[in-house]
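Below you'll find only one chain, the form predicted on its own, shown as structure tokens.
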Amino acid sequence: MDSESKPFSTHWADITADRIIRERGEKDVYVCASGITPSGTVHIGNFREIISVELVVRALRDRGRTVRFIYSWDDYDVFRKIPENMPQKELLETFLRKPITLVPDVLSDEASYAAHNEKTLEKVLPEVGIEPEYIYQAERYRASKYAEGMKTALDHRDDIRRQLNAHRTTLLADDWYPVSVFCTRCDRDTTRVTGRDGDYGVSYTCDSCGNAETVDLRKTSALKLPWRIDWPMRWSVEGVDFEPAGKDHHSEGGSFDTAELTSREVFGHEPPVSFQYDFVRIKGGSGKLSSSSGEVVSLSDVLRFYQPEVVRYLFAGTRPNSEFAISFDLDVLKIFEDYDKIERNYYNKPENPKKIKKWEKDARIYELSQVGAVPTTLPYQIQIRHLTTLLQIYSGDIDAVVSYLGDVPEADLERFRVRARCAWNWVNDFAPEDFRFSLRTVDDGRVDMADNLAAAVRTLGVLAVDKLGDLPEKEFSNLMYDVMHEHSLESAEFFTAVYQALIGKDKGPRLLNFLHVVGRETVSGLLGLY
């Protein structure tokens, strides 16, 4: 679609982009930020923040602005709890209260448990078109790159204590310090700051090993800022213009409220433009994504059942402050159908002025749903229900499905294969039992049925030899009903008998279309057994 016909958008990402430009003014580079502690699997709820930022980044870039999109791994946080279903728990227990960047990777062979979680997400994000600049906070803290930020916090500790106490029921004591320390002897944060020399020197004692010493902020790797102070400090260091936060952080008196005060009053930085995003629930997760064992649903899990464009569509098509569910039940089919509909409509702009606003809204959602550039023409489409039928007929052989269809363009072949893999995974893992089927073979033999039903099935088999594939579906349908009446059968019992002969079940896909897809040779062979 050419630039002249690109719609004016009231999409939430565009509204946010306009707000950033308006409130921050014209800049050479706008900084948009996101981040998380890699203390466990980065789940699909965490992904909501990442893609929300990326959608705003796209909106800014669509306006010709240069954007720096940073993603911070808060891997210098404390390892507080061992996640469920982790191996070698006794080993991991010895690393509690240490930085998560020191926790060994007991799941693979990365440098640490934190690195494992980081690399797992970094590997999959490009599949959905997200490639931020990664910042590893452990590296920065250990290299004392935040020494000045920590000194500023220490210089203003009374101000920060006042800001935090305004939203606390248990007040911070007068001897509280706005830094935490990992003991240089045992690496744990079981420490107490005992004093400061008024400059860069900080003294502490460790309650675990008894170590006591004074360290220099400019030379030590032991100190870091607590979350509520670290956040506004990094806004200042990185010059962050936009960063959203979950509704827990945006609640009254939450970490965003205090960070705003600290950012302005201590670090002299105007807090970033922000918005609140809500939770993502999981619907229909009783299959292989079961949560009874404490497992969470990751982006990789979701991509097993949804192609990347459809994953983006789920988030681009929902306002961030609205809670919604990722479905794994039959809703999956509807979500694919909804996406396909807005894709078709994108390439069919209406002339009716009354319909143009709806088209513009959906068109922008479609644009933001694409992993890369928006296709210049309508991509190849296949109804998801039809695709699941074909895959079951061909036992998941995607090449066989492509061969049967015969019209998948080379340019769309990889996208088709991704959709087919998702559809096949869904059939195997989450489709209801009455949705699944497998085609019987001649070697399976006959299914027991009454003689009159067997006779009707046999007659339909003869009809298939002579007519299936040669006649239009409607004409063949009339002949099929003639067979049913010839044998004095009700449609329900006739159809059940045919399904039993073909797939060994009482029900299946729409029979007429199913017969044509299965084909003359297979249908006549199976029905000819009777």
The other form holds:
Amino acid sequence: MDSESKPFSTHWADITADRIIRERGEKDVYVCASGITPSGTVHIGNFREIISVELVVRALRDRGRTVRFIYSWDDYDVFRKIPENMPQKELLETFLRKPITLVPDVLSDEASYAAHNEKTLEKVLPEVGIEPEYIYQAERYRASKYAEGMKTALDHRDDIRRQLNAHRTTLLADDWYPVSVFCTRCDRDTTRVTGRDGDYGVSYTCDSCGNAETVDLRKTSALKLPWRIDWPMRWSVEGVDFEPAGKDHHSEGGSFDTAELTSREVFGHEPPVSFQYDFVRIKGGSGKLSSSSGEVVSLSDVLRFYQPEVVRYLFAGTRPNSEFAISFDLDVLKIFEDYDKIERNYYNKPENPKKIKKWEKDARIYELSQVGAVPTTLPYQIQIRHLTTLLQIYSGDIDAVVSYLGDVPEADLERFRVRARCAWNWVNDFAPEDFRFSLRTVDDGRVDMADNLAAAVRTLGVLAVDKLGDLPEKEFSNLMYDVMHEHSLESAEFFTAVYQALIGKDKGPRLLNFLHVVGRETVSGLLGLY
RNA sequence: GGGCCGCUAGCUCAGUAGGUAGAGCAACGCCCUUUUAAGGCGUGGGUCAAAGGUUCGAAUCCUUUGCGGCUCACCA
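The structure above corresponds to the form predicted on its own; please give the structure of the form predicted together with the RNA next.
Starting with the chain above, the whole complex follows.
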């Protein structure tokens, strides 16, 4: 697709990019923002926000615009409660009400609980082609980088109270201040602001330790803005042009609503273009997921079963404001097949004008699904179902599968391996029992079966020694049926016997292809036992 | 109570710069004596939740209603 056709794309990322340019005007740099609180494991629902922004960033860059893609970690948030499944709860208990950036990391050896959650995500995002500029809120607040923003908020205390009260049931009192304080003696936010002292002084008392003092906005690490005020403050400091938000924010009276007002009236910044994204559900995968990460499914969990392009495809192919489920059951195979289909189509543009429109949409989704540059020619494809069969034959040995196939191009090898790992993980964790098998070995010996069945199996084994792999499949197939007839067997019993001899089950992958893949030597070895 | 989203073929859903309704699965038919929820070819099937409006023309825009879901009014 040439750049001229892009503005006409009806993909939501392109529509949003066009909207940003239209509403914000021509700018040297467009600032696109995303961010969450690392107060727990970052889950796949949080990921929707990140990738939604990234897709819009790409759309803007595809239009030749320069974009700054920032990701704010709100790690000066307070540690409210200890998540389930956390070790060392007694220790963590002593850190409640302190900022999460000061809570120790009991899961790994990062600098803090917040850092643990941050690094866990930061390490995996590049795998799906996402590399934003990270901003750590705790660091900024503690270095007083937001001193002026906090002063502005304090100066407009009455305006902000009015803005927030418009939607509250319990109104903020007259002595409320638009800042929260972490006590400098005990680090807890169990404090009350008691007054201001000049432009930059703020006085507070701590209910936990009794500390009372006056701090200077420009020098203290104690102060931060509450979420609803912090958000618009950051918009103005960073000059944010675009930031989506979850449906919890985008509601009448929600935080986006009040932040818009505060941004305009207090910080003098036109609020960013935004849209609302819906939640992500999980389908299948009962119990086997997220054992390491508590109750939520993380991006890393998803990447164990979906290759990065397919993960991107899931999000790029779904409108942000509609809910969808990530499946771990048999749907996984369907998703891979769907992805492969739009990949094939991408390199095969239809002539029929009626089909062009559909093709363009799918083509754009395919482009946006790529981790890096879009390949210039159709990458090597292997059907995911076939791959699961091959992997089971070779007991998960990916190199063995590669050499069996013999035609995986060097350039596509890494992508192939990633897919193979996903497929193998899926077979082991989620494939239905019917789907799974392991090839028997000669050492396993015979499976008990009636003499007439064993005789037919033996005959097929002899046939395999002579012909398997030499004859076209169709002809081998005919010979196979001849064997069945010679022994006066119904197809059902014959097939069952062969499957029993090969994998110890009544059913298995389509036999003809399966025999071929397993190979002459192994087939004749196993059938030769009868 | 407010807001947002959804309601399209039996099922799951595509279909937003408005222009004669699409896919997959299911069903049905024919073919293949061949099967892990991928055999092949073909066929039928929808008053696009309801009503009204704008328009030459509406699944698509506006209004109202019904049903379903989520969300806000505490914190982030």
